[in-house]
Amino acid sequence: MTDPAQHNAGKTCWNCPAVEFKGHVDFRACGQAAFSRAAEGQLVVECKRREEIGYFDPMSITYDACPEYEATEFGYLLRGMRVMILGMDGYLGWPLALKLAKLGCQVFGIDNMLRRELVAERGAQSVLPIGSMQERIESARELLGVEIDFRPIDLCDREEFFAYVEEVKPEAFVQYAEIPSAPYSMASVETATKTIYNNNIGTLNLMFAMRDYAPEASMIKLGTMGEYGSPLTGRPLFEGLFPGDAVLQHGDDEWSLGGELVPRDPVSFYHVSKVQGTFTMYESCKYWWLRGIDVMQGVVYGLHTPELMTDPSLNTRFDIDEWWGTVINRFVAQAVVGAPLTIFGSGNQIRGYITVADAMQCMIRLLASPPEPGQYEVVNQVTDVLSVRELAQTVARIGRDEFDLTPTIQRIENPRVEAEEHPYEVIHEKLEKDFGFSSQSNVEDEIRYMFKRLMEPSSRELIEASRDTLFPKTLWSGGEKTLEVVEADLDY
């Protein structure tokens, strides 16, 4: 079996965003590209790092052949890449930041800071304190040896977005700068026009940049595996793009659906957004020939990196009230302040689950791999399928047995349009077998270990203070209300 630390040792030149291509290239409306070769009929790449060896096929070096590349535990790794985070004060924009500089990366990134107004105008906050982001740099240089560049720029700042992205010319670019939740998405028309702007408006002019200032640069965007829905039908739930041998079959017709963008149904006018996005990055790589990687990422959860876990002045924030909690986040902190745990209708609801340490492995190992130059690849991140009632039980298990809790769960009604009882296939083959990813966690073991940071007095007493933003009771009709319990005190 082949190391997963070297799952990209035979890649070459043409897909490292440190060359730069000197043949014509005439597109073509399908997103492939015709080449007018540029000497002795070849196509030909500059190393815009080693300019002595002057032009050369891009083909003839490899990864692990090259003095640029370094291995690392996460494939081989381009030396002092620049790295632009999009939303790097954020719950995964942080995280990766340092995880990315202990790598020895150069990491830039940018915050319009609008995370923490949003929470704070719910009445909630971190229950993890969080410093100011210059406070978290300054923790990071002395506790980390790091070096990190942030600049206070919203996306949606096309002027000063472009001059930061010419002045650095980043290789990679990971899109984090969305407003990520569902419920905040549909609570009125101001926030679901908010939703919509900040999150279309910012990956259209993300393009743009990279069209104009770093064109061989690759891009990981985040999407979310909300976008597809859960089909009743039980279709299964392709990575982004048909496989080759899928067929639509009508009448006595037969036509091929090999690479072609599977049917989404987003679930909110926040998934709606991300769907906006999908499209967005996919016909820009057509058009202009750029190279990403849409990552339809499951629900993540927990708050433990190496990184993070090295002093609390380098915590991530972490969120549990309804608009910005995730569910299992929400979970323990209900269990830890003794309040129910509730469920929406049935809980039978199934959804893609992944942890921050595990999300942040995939996003590491998809930046050292980048795609081809016009290539628009999708990966499913998810690592565990499971429906709302068994985390529930698993929190409220936990919180009983090894933390001396007494958990009670609740069903009341559901505040969404969804279907309680569906199917859910999810095909997530692509980041084990192209790029080396082996899950280092699991639900259970980080269940645990959020309890024992959320139990800490500091956090306790915050969550107590955000108690009544625990409960969910915003609408997708519009609107809020107190939402009726069906169901007590649930078997667990």
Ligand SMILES: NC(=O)c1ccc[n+]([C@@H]2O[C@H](COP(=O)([O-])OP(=O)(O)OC[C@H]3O[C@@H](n4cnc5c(N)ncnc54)[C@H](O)[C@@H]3O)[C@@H](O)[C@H]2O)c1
Given for the second form:
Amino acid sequence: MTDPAQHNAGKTCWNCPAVEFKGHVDFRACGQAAFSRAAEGQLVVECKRREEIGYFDPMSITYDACPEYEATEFGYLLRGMRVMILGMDGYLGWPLALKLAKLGCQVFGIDNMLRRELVAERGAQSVLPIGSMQERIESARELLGVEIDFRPIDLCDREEFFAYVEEVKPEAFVQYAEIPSAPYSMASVETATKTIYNNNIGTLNLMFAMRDYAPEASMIKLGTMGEYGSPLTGRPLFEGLFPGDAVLQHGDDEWSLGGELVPRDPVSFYHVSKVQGTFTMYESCKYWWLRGIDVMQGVVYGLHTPELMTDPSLNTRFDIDEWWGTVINRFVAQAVVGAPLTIFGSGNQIRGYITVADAMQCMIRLLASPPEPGQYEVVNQVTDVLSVRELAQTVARIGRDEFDLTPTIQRIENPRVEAEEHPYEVIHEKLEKDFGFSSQSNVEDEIRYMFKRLMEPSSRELIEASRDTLFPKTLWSGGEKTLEVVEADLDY
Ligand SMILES: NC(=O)c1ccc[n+]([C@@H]2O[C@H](COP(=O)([O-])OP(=O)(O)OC[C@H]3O[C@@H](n4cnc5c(N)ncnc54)[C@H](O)[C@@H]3O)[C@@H](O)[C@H]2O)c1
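Since we've got the form predicted on its own here, give me the form predicted in complex with the named molecule too.
Zooming out: every chain and molecule, the one shown earlier first.
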């Protein structure tokens, strides 16, 4: 394995967002040959930060030899990199903003506060108290000594967004600004339409903004493991693209599948919107020589990173209701207020998971190591692969043995349309092999940490106030109903 701090030391200006390509190179005609042409010196670049060195071969300077890069525990990072986070007020956007700012990046962000609005519409709220964006930015300035630039912009508002991108000229983008709820997207034609529109038009606007104002920037776009579904054949979930030696056999014929996008089988209209996001990005890299990494992220859980732990005024949001909470977070909240931990159907559905702290580490490593121009890269961002039943049992055990609670687990009628028994083999190698990632968390410790925080009176009261929103009722077949309990009091 590469030294985690040095995984990108040998990358060159070819991968750097601070250079501009010179001359009339038809990249599409070059295709994969572009890389070797660059090596042969047929392609020159100019550094936007070091104009004094003039035109040069993009392969001639490596990150470890360039004074614009500095060594960090996450690899070489472009000094003061301008990163724009789309969806900065969200569960993941805020901790990423803090971490990047602490690393010396110039952090810019937008959000239209849609998440706050939609959670409130459902009668719920973040059960970790959070200040307004301005209050949190002020706290970050006082407590961490960092500056963060934020604008209340809707990514679907092309004019405002393009103007901000033109002003900042980011060197990297992180696309988090989407509506991320499967049940919300299945609740009605209105919520399905809103999800598809918001997520797809937003991403499309990002692609055009990059093409016109920041073509050398790299982008990290959030996909989800739910794009793949859970193929009943047991086909492994490769990292977005088939490996080089994959073949399709039919009758007497055989074809190579190497490098092709793997099939998608999305599990809700939200996931359908994510699949379209994948194609939007894939095509933009191809048409306009943009570069980006599509992150097929597992379900994220937990609430701590070193920066978030500094002070409660830096909290990130933490939702626990049926629509906006994710599974482990919801289980812990249910256990804290004595509500049953609800598992759907058999509970043998298997999914990939990652803590918020590990997810942040991955994001910084990916930002530190942009793909080549025109390259669409995909990683599966997962550390643990577990069944929902196992997770409920682990949460219940820790609640009982270490926090003096008496959790119960219920199997309820499954409101979703999904396989309850299925093979699930996730390939997740690239982050470790190519980007130096190594997990710093584990499921039990993160659950303990969540119990500690959620049992504080301020959070416990907020969970109590949202109690009615804990029990699931949204059906994939339409409408809502009180779901039947199939089995009460499962062992753990
Ligand atoms: N949290 C998870 O478990 C998980 C798992 C897999 C993938 N993802 C993906 O990661 C991304 C971030 O997830 P999250 O959990 O932080 O969600 P979140 O809802 O907390 O954050 C998204 C933020 O984007 C904002 N937003 C939405 N539409 C916008 C628009 N048009 N313009 C500006 N801002 C907009 C929201 O107000 C919110 O603050 C999403 O794309 C989601 O699909 C999340």
